[in-house]
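Next up: a single chain in structure tokens, the form predicted alone.
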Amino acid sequence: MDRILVLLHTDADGVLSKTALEVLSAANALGGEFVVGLCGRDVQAAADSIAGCGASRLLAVSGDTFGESRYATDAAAAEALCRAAGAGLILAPASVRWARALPGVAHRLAGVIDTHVTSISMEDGAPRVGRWYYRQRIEAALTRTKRPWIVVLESGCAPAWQGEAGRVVLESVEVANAATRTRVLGVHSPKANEQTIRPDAALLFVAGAGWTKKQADGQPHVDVAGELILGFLRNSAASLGSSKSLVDLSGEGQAVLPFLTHMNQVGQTGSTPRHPKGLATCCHGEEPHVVGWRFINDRRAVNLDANCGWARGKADVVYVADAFAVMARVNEILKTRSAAT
């Protein structure tokens, strides 16, 4: 059986993300010995939080140089941790930081890499991974003989690891060639109430093209639609998704919701989120949109058309109603509850 390295990095606040803990849980489920490699400005607190994870060793690359995400330093740190662990199988979360750096690390190690992996298991003593192809329509089971093999796991691959914290002793790993010409001067990020993409949210709210179409009075009400959608996001802390048709309306010269971009797009040409629950509004449940919902556990939709695609086995519950009226009432309820608390 391969020696396993779980390659993790801390977030800006010095803790491990939910996806990182899911990868740690996936490594535990494989059985056998594994090593954890941590990268970040100060990783001691993160290491202490996973003291009971069962790792035989905890390696660390830390310092101000590795506190910010840069390709040069991230790749150098990951390479050093991989060489120090001597692992044949390397598991890492699909974070922006690792997704950018690890393909280059695989080349430096003369190994191979698979990204967008959604599952991993042991079959006859060898690791086997699951991955979707052909726009999320075909799932393949893969195994490789070449080592080292880097596997980048998507969020939702396993339950997040939970265990007791403690005090651990880290093995510091020296990094060669970590010099960089890039200086991070600061980070600009949207305010919390302006953020629309929230991977860890309990609910995915998907807006369809119907929000910008003519309503019962024969006129479009894009401004009202924007207020209702943003109001719901603020009150529920949900994540916002969109169908391709709505995102592409600007190219057709039609009115659009200004806060929607292609980053919000869900479906065969967009993202494939894994939120516990999903609510589609003014979306007809057509195949291109629905394919991105296959990992949502509880799927519901609001649509005036009782014969829309959602009503044909693509949603668990369909509410035949006007989404404008429904979301206005929902926002009122959420505001009342928020005021009561």
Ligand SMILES: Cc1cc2nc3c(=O)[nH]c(=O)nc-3n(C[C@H](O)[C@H](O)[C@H](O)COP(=O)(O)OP(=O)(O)OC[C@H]3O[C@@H](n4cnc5c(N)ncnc54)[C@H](O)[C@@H]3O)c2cc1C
The other form holds:
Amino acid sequence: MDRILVLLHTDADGVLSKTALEVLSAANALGGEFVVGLCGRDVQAAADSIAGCGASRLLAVSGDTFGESRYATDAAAAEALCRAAGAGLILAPASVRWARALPGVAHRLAGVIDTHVTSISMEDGAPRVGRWYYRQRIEAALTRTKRPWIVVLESGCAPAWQGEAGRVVLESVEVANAATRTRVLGVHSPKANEQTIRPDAALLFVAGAGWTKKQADGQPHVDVAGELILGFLRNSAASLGSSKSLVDLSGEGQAVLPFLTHMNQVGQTGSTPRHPKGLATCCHGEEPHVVGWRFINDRRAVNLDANCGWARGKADVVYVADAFAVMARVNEILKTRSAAT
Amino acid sequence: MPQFQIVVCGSIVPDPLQTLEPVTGPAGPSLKNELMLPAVLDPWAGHALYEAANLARNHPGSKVYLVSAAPKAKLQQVMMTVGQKAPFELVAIDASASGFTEAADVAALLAGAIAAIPGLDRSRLLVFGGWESASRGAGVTMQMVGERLGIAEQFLAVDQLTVGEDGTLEVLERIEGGSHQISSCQGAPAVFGWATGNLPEPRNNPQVGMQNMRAIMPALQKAKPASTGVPSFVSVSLPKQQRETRVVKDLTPDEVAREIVAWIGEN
Ligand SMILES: Cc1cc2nc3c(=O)[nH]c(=O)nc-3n(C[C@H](O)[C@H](O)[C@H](O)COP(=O)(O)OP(=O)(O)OC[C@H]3O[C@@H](n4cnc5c(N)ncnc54)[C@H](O)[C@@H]3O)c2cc1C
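The form predicted alone done, now the form predicted together with this ligand:
Expanding to the full complex; the earlier chain stays at the top.
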């Protein structure tokens, strides 16, 4: 049985993410001894919050330098924690910081790494992981004999760890060389009312290019489309996804839905978001788009075309209807409801 | 004004409109009829290439290389179109482009090929690539290439790179929740795993194509065969695709809206 290191970092506000807590549960479920390594500006509060997690040791790299998301310092911190823990199996949550830094750490440790892992279990006494290839089109299970083995887990692999907080004593780990020529200047976020990507939303709402196409009266109604979509996001707190065709139109400078960027794009060359439900509107449901729905369980679509891709086994329910009319009514109903409560 | 040597790492992937089917042989998994499937330049690596060409155009004296590990016959086909999009010098390695290969082995090949570029000046080196491939989709190769070249200034999921007069690199990287982190790096060398960037795919330019091709053909002929390992796969399969779709045709918009609202509210 490998010694396990659960490698975590705190968020900007000093707490552990939900995915981090899920990785703690995943480590617990594998059985055996595990060590927690924490990286962040000040990690004591985060460590205290997981006092009851069952780790045999808690190692920490902390300081202002390590509060920032940056390759050179994150890789140096992670490398130091891995060496101090001497673990064969290293579990880490999929976050921007670890996704950027840990592949280089695997190289420094002469180990191996698997990212975007969606499941991990013990089979015949050895860890086995599941992940997808070819943009969520082929599913594979694999194992490795080389160590250390870094496994970066996606959210949803295990329930988030819950348990007793307390006061823990951290073992501080020195970082040999965290020199960097990079300064983090800040974060550029869309204005709060333009924040359309909401990873924790219960619903993914996908807008397709149909919203910009000529409608029954022979005219496009892009302004109306924009209002309906933003109105729905406001009323439902859904996260906004898009097809490639629609974001490409926006990128070409056409006067189309200005709140859409490539970051909204779902699919083969876009994202693969995780939400319990998804509603596609004015989107044809072609394969390069739908591969991005791999982790959306419950799927519905509104399309004028009864033969669209969604109707061919890609969605659970397809409403053959005009999305303009349907979404206008949905918004009215949601608005009346929220006014009533 | 700073001048750069921009090395773009990019391979080929099956056209996304193709149906893929995995098969397992003695050397591990592969795609059925892999060498017959039409291929395209890996999309995010493509964005990296177009950004590189744009950067080079705006910084006269800069040069773009494309380092590609792929079966050379397929690579040649893809170069027929890609070669028309931007001026670059190809460095080819005749190796598998499969997603099932070990990323660390691919990184070793790429880093070796980059280090061997004649006249490489590391103080002007920018290593570009896609942040993830459309085959393995791991997002790990660029970092390993960077480590092998001794470059610890690395950026992933880059959407924008702005170069200052003094060579300072201002970088926008995608972070959680649709935001970007802004960082400033004191010049080359650095590694960039590109997301979509800001540029549309350039139109084919036959003149650029002719110029590129003169060097692409010899580069392909020179390509050395190289092998890569595979992890221990236990199973490789297609997901159960089909859902039992309920197609609802005869409801009014109001009825559809009510059903959708009720569904959204369910736990
Ligand atoms: C290399 C490559 C990578 C790709 N990657 C991606 C990717 O990552 N993501 C992606 O999305 N696509 C991707 N594609 C493109 C993909 O193949 C499709 O072209 C794209 O998804 C189509 O977008 P769409 O469904 O929004 O538009 P369309 O195909 O134009 O469909 C519009 C739909 O709107 C419907 N419609 C119109 N008006 C209404 C109305 N009033 N009410 C209801 N329905 C209406 C129409 O019936 C139609 O079904 C990729 C393609 C390639 C070649």
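What you see is a predicted model; the values in this text were computed from it and never measured. Positions refer to the first chain, counted from 1. If you superpose the two forms and keep the largest set of C-alpha atoms that fall within 1.5 Å, you have the rigid core.
After superposing the rigid core, the C-alpha of Ser119 moves by less than 2 Å between these two forms.
Gly231: CA moves 2 Å or more between these two forms after rigid-core fitting.
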